[in-house]
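Here you get one chain, nothing else, as structure tokens; it is the form predicted alone.
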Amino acid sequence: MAVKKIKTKDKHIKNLATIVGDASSILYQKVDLLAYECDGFTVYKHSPKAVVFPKNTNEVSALVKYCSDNQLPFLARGAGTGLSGGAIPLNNEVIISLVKMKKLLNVDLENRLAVVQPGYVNLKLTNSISDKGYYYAPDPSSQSCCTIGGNVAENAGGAHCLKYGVTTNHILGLEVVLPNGDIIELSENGILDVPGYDLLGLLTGSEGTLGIVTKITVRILKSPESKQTVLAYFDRVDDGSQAVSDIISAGIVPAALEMMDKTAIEAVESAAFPVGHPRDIAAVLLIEVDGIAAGIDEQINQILEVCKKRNVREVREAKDEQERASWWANRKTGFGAMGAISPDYLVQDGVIPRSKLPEVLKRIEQISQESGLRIANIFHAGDGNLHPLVLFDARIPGETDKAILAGSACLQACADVGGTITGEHGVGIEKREEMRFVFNDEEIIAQTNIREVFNPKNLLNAGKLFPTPGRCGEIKQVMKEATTVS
């Protein structure tokens, strides 16, 4: 097909033109690059050399294979819906946006899976099947608009991982381009038990640095008989931390346990779904509990006592699927709903021991205390996966550095009690030096050299999920002196 008008003598850009079929499935004005200075992480913002619309992996191959030969450093994007900054680009690199590629191919009932391209967006899948009894398991807040290639970059999670695992525990199989072009199969038709090495372990939550997924085999789930939803409110957040670990012990696996303080409260009410949560509630917790419908009524009764031993305020089963869907609604647009009471917020991602719950959350109010910026918590407490949203207003100077430092500061207090700094959120360019909070230079040295045998050139998502170089870099050139004098 001929190139329409190219409004540009960048050979590069005219190049890339051709290899999508014409100018309307590329982008490289100022203009048209505005929407993709970054993702769902908007603090640090750089623009692309141009952002190009592959149709299908043969596209996807040809453009990989000609930034590689011409040096051209590229990155994919999905929906942008990101919260670590893995999708902006850093070294005026062009973006390859796999939003075209949305198609679900198969769909095998008999063997419970499923065939994606990357650009479907994961609640569509569960959308497309669940007339027939199934659904597909990760969750994330995002699931009505992020793809399901995203999910596979980040290896999302979702309120019910706590039951059903995160994304790498629902994939099967993946069609892979390599930085060099080549394209790879890995357990083609969902066939896990293959020898050798875990390379979908690997490429799962790898965020988009050692190769860009163009075809997704993925589990589906036979939906559960019966679902039941529980509210409970605690006048102390340590009371409702208690009784998340009282859950848990008492041998109870519930498919989401979730928690919101206070001022999260404050926000999803003063926001699109509100449902009466009391503003003085110092904590609100909803439970969910799914299977075989003779079960559900036993565990709902285990959890209303648990909650009353712990002195909660209210507790009560949602009567219906309407009201449970809408205290659904209501938490999982929590973070949006920070828009509400602030004008920027900074959202943050680590996860600790349940039974650290009580002490990181008074040290996350310290550091809220100490910065001066109010901190909201949302979090999937049955997992000890928290979410501090650090609120700031970005026009008045030197509060975005403030909310950096306090954010920096919340993932500390999770390492320090053993946890680590990103649940499934990523690592992108966030929290790249926090990744020395858990790693040592040796540790992140091993990580980037298995970057290196994907990626030689690093023109693939340079500059991502590892810190910048320094003693790190100076420990690894000791390394490969040793190998070369050995």
Contents of the next structure:
Protein chains: 2
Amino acid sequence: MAVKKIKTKDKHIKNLATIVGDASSILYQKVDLLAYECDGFTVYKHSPKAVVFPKNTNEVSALVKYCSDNQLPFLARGAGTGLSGGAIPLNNEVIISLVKMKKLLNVDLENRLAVVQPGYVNLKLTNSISDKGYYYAPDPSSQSCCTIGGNVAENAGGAHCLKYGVTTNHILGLEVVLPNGDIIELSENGILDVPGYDLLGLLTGSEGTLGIVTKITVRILKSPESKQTVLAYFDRVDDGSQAVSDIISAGIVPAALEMMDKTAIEAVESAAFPVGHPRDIAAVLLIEVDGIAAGIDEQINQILEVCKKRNVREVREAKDEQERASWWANRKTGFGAMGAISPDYLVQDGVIPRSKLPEVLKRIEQISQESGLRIANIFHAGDGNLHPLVLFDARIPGETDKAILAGSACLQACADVGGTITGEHGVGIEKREEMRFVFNDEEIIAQTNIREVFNPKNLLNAGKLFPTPGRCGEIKQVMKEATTVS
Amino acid sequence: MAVKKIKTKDKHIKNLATIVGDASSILYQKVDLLAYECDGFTVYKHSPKAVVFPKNTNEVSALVKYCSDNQLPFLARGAGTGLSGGAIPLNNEVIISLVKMKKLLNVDLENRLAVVQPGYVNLKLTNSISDKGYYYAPDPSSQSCCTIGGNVAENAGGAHCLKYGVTTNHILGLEVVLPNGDIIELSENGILDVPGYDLLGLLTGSEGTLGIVTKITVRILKSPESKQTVLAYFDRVDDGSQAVSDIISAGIVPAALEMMDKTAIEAVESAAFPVGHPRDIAAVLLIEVDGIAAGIDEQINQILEVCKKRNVREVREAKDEQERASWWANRKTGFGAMGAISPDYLVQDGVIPRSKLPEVLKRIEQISQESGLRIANIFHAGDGNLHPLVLFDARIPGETDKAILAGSACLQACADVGGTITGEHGVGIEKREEMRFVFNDEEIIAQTNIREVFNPKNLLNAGKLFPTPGRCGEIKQVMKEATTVS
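Form predicted alone already given; the form predicted in complex with a further copy of the same chain follows:
Let's see the whole complex now, leading with the same chain.
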């Protein structure tokens, strides 16, 4: 293969290319950078200075050191599926893409762990160990393309995190390049309960602001001996959400407990994976239990008992693995399915105490009416993690801002009942201002002080995670004032 | 009640007494301070300046602010059951005792949480909710007297943490007084997945060096429908430890999986709760499974199958709750039982990959022979958390130092196979030097930098958790040199 030549006089681009080998591992021309202007949060776009593709930890370290020494802003990017804008280059960053570091380095079944590079795709891990009876639990809807490095940055969740916990509960060790280029190993051999401060927990979910993860040791679980999945249809949203609360209070912990409302059902039934949900239904619960075969029926019966008490209209049990898989495909492509019923959508990610489900769903319906925008709800009901999907048309002037404001109001509703503003999508640039819903100044300063320890020059992913003045905040401020006046 | 008068001219004592009300909430005379010279780690003793007993968060905050403003070293103390010296006043500290803040503030069954003050005793929580079918999972052996505040500081574990996780997995929210007296709330309403950095995880297990916890929201669990407990006796330690590894690799997760060796059995059978373990046996496993009734027998059968393959001599199934309780009493008082066979003992707390159990147990036997001291092993085998108990006689000159050295060598053995130096007892002052077994300079500095953010004057619990020059380090150094030469 011929070595590509660098066609620019920018000395930094040339030097960065040298670090990663040659011009085939760097993008710097306008047209090549378009795809890197945003991630899964598409409302704001900014161009990076360049995108580099290191092949190993030492290259990442050298790139970081170069950026730090030369005052170049930089950030890390995986598959770019993040939903809060964590990988958007607000400051003309050098993007360090980790997609070439995509190896499965080790599987140790005896100690139940696997070691992966950050660019390794989530679902590949389960696929590569399922024949031996093991799997990796965190299952964000994007799992077929998102990377485990990105999952660590965002502390990703997923439908089965109700029973099995989010990403942070499955991370046993990390290799991290700090913002000065130093490489540290946290819990190198996957032994948890490490002495000292829990840096592993601190790094996980820090949204790429404290360091760049270059190697990850994860816990793998034995595949459950048996599972069963049911759909429960309700004529009233209230009954569905009460059933959720009742199931959990009864001490049952399903593997997954998902809910979709009428608008969401309209979308998923109009998209790629319809499964025949009744169109006139107010809410559907998708409930899965797993574990030892002998205990499955008992759990399902307890759940159906609860649903009956809450006036369930109809229950369907998956008759085989194929039907079960089709229900999950229907659910997991739910966000994208909004495209079938709306030109644009904005997904939010609030968390509430389960007991407040009925109250908050009513408030979201109100927000929908006030804003004149439809809001669909597809969410992890079991752990109170709501995903209101605000439907809008970006071509109509002002409607994007209106959607942002409605999304923000949904988060305020969550905060008002003692909940919080993100369950699994992160804060990124999207929810910086909403951090004020849940943290006072001292609490935010305690956090930015920690950032300063790791990232004193604030060159790494600046402008994310914490409230800062900026377009996003300004819009919301303007819209709030407008609302107050009208 | 007559108000007690302060009998000292020390202005700080007088001012501290004023903050907590009067002289009945402060100790400052030599004789009263004796009990506060050490905690459960009795090898080093130092006198505090005073012990104050605040009744609420505001008093804690005022005490901390006073200490900070007046450059007085201070630290927090719960029941004083810690095993690594975290509450020992190395610098003539003002001890802020939290034993008067011992209320159960709230139980919310619907959202499965409870709110307690830091001085609330661990076991009381389970006792106060068990009639409603709930319990609090973390169960350190000291649970009948240790406080939940102390559990948070040390990230306490326990026998059932194999299946249910250690303290950090059960903490949903904290109120914390920072070292400058500011009060912050983390995850105030017990909604996890809070945005921003995981300060909750950072504070948990920080061994009282970052702040003082004044309110704790914990997760409570539904009591399992059914449980069964078995004892499995092995003629060879190797067979017992292989059985442990096999059970976990088979995908079974017992609620608890404990192991005791011959010396430990000799001790527990000579102490307060003998249960008739055969005296000639090399190792006993105490195995408990819990969950839905229908699945229990299947799990027990799988476990017995594994034990048979590893040449188990005898198996006993608990015939009723009383027998089960007697087995646990026998196990949980195991450390104290050493008093029946040795004047003194020192317990260590290493963690290893389960697959290394046979190898490390052999190395510990070697260390015992080299040091001429008996070492008993009672431990959480399922999660690879070893507790070698070094038996010695402090009255024999030099034997205490020899025991410390042997304990340190056990931790080195754990670190050598990719393990670590503490699973649940913390580093405190005991294992400061051993931090170097698992962290290099950069990794330690990354942590002390974090301490500096919270605790810039280092007045709060100084000298703990990280390597510093001092008596402990010196002894070990001297002993190591002696060993090398001989």
